[in-house]
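Just the one chain here, laid out as structure tokens, in the form predicted alone.
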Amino acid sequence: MIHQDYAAGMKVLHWVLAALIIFMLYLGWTMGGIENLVERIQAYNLHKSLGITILALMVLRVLWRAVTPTPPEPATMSGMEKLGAALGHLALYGLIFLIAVSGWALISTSDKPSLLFGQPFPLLPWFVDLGPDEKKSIHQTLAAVHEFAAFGLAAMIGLHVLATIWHAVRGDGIWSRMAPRFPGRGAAVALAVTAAGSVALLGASDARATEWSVDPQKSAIAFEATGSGFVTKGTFKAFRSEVEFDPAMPEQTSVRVLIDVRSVSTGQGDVDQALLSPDFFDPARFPTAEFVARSAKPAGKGKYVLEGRLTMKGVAKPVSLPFSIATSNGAASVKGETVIDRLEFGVGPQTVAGYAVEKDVKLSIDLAALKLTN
């Protein structure tokens, strides 16, 4: 009896897919265990780039199963059988979405960064403007969302198993549809194409900056503003940072920090609640501040300049970012001072109870970071 196969690109990226799928669930198993710090740092970013993979690749299973015909069923198999067979699919696939989905949300709402091989994570933005007691109870279930979907991924990948060898047991050819014989050149090349392009995404960071851990605990994030000789200074205590910078190769220095602004602080009730006001910060509209830099020049030893954009109240302005960096032992202080115009991001009026409020305002950071890669 002759049994059609599956497209040789199909099975190739069934069995990558197989390959990835065991992996992570091994790893999401067992990276919670790892003891040392920064091996754990990155196989806990390992575990999401390779779900961003593999959610990117049933992507693409999805619309080549949508456009390519499938080997028909064997005449042997029951309506039962059948039934039984698209119903089990039809869980595998849902709960693979469903991991990569709930996965890609928890991150969002992690206060924690993380990085896609290497780069800043592509956040999801409706997440990224909650509230921190909303991320913190949505993040929770999140969390059992995903690790429930896990076990049943497992569970359904053993039915899978035993229904594959159920049925090379019986002959029927459902087994050698999928099975790797590879017998054309046009396979081979399409299985070394795969090969070489998961080598190279996930050696891609290797040419990259040295990736950092900013410690939100024992970082600050500041600003002094000063009106008719008074002087108030105050703090952002929520914060997120994504960070690659090696003195190497500053060129290719990566910055992302997103401030909370609602979590700003300067230890007066009065002034915290004016700065949360429509007319200062406006949270209701505006929840976070973002600083983003791609590049750094040196500026003397151990001094360099970042240049980037900062988005406040949903303006952006370029400013540039002179800091210090000290390193010893895979950590590193950095220091780091500038001035902004309040006024260009709308922030505030000229006056406040006809007092004159000066429009530059300084803002400092004093941050340690723990290195992640070598």
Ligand code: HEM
Second form
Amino acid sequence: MIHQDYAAGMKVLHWVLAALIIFMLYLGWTMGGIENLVERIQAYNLHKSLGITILALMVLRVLWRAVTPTPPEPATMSGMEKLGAALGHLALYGLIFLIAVSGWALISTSDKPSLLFGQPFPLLPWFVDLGPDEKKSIHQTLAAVHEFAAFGLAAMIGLHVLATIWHAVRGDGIWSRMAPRFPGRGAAVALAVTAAGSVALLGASDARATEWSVDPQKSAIAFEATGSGFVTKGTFKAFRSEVEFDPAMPEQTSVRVLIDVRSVSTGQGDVDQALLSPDFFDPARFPTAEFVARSAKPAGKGKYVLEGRLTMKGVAKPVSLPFSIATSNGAASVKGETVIDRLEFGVGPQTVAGYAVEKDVKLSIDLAALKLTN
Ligand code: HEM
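Next up, the form predicted together with ligand HEM, please; the one we just looked at was the form predicted alone.
Zooming out: every chain and molecule, the one shown earlier first.
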């Protein structure tokens, strides 16, 4: 008997690609609406990374098809049906390549950074070398191509599924030769890894002002407290921030910084331990401190004042944070300093072990940010 099945590897590739592509259509159409900036960026980068993965798998699939014979169509299919199937498959392949390559060109003409599974994204040479105006207009065309091709692909997938159901009902063997056979362990593992990877990575627009991505590795939130002439300096190692700021419209600024107070570090173990006690930050009850500002005022060249609200230990107080910003090539360095009264937030007693500790604590920020939108 002639073996009519597709090779097991070819089947795995088909079903992994099917799952990835359907997930990508869903992700593409929903990622712009993710409210949390960090999660939105992560979703975009996941989309871009999986898109390149699809492109690589499609190249593999085409090469594989070129060297291994496809099982012949059943004799029950008419000439017209065979032609329809061939054209349908060609359109599916063409659209997938068009979407993936236009997506790659899209990010190669963008001034926002992209990450390929956490690494700098290799961009397409010809597009990268274009001037800013050319990039902008090509970028818009590419976005339209990417979007319309995605609609076309969704429609073609719909037809493909209907045709498959038709073949399955007719029982002509077309469905069963590509149907997953469990335990096709390879397929199960590949699908599980894809799903787990997607879920694990998912977690990253329409901007009013420019959006910035603050790099926590190159940024610091620090404090300085003085007691009996001794200065204690420390930092918060873990924080998350969402920043929308445009020097041309500072009143549209939106800043939200969430600090994990457990990440406090002074370099002295016993001091850190004291700071994590209920008398000081009490992280068991108040794990995060939050700074939110919805407006900034100009205060001289490159200088502004954020008028915000700091919430610590459940106490919210207005806080002004003067800062300076220096930008170059889509990157910004932001430095600011303010003084807060720790006793207002119930952080620490007035004296520690008999030593008077000043109520005023200096807070400073030193942020490195990358521009995400114009
Ligand atoms: C088969 C693979 C892919 C599919 C099915 C897909 C699908 C989509 C869809 C449905 C959208 C939303 C379109 C809209 O309504 O605006 C989208 C947007 C986007 N995709 Fe893809 N995509 C793929 C590959 C890629 C790749 C490889 C990249 C980059 C490396 C990429 C980058 C983008 C970007 C940057 C956007 C946002 C466009 C904008 O809003 O300006 N995509 N994609």
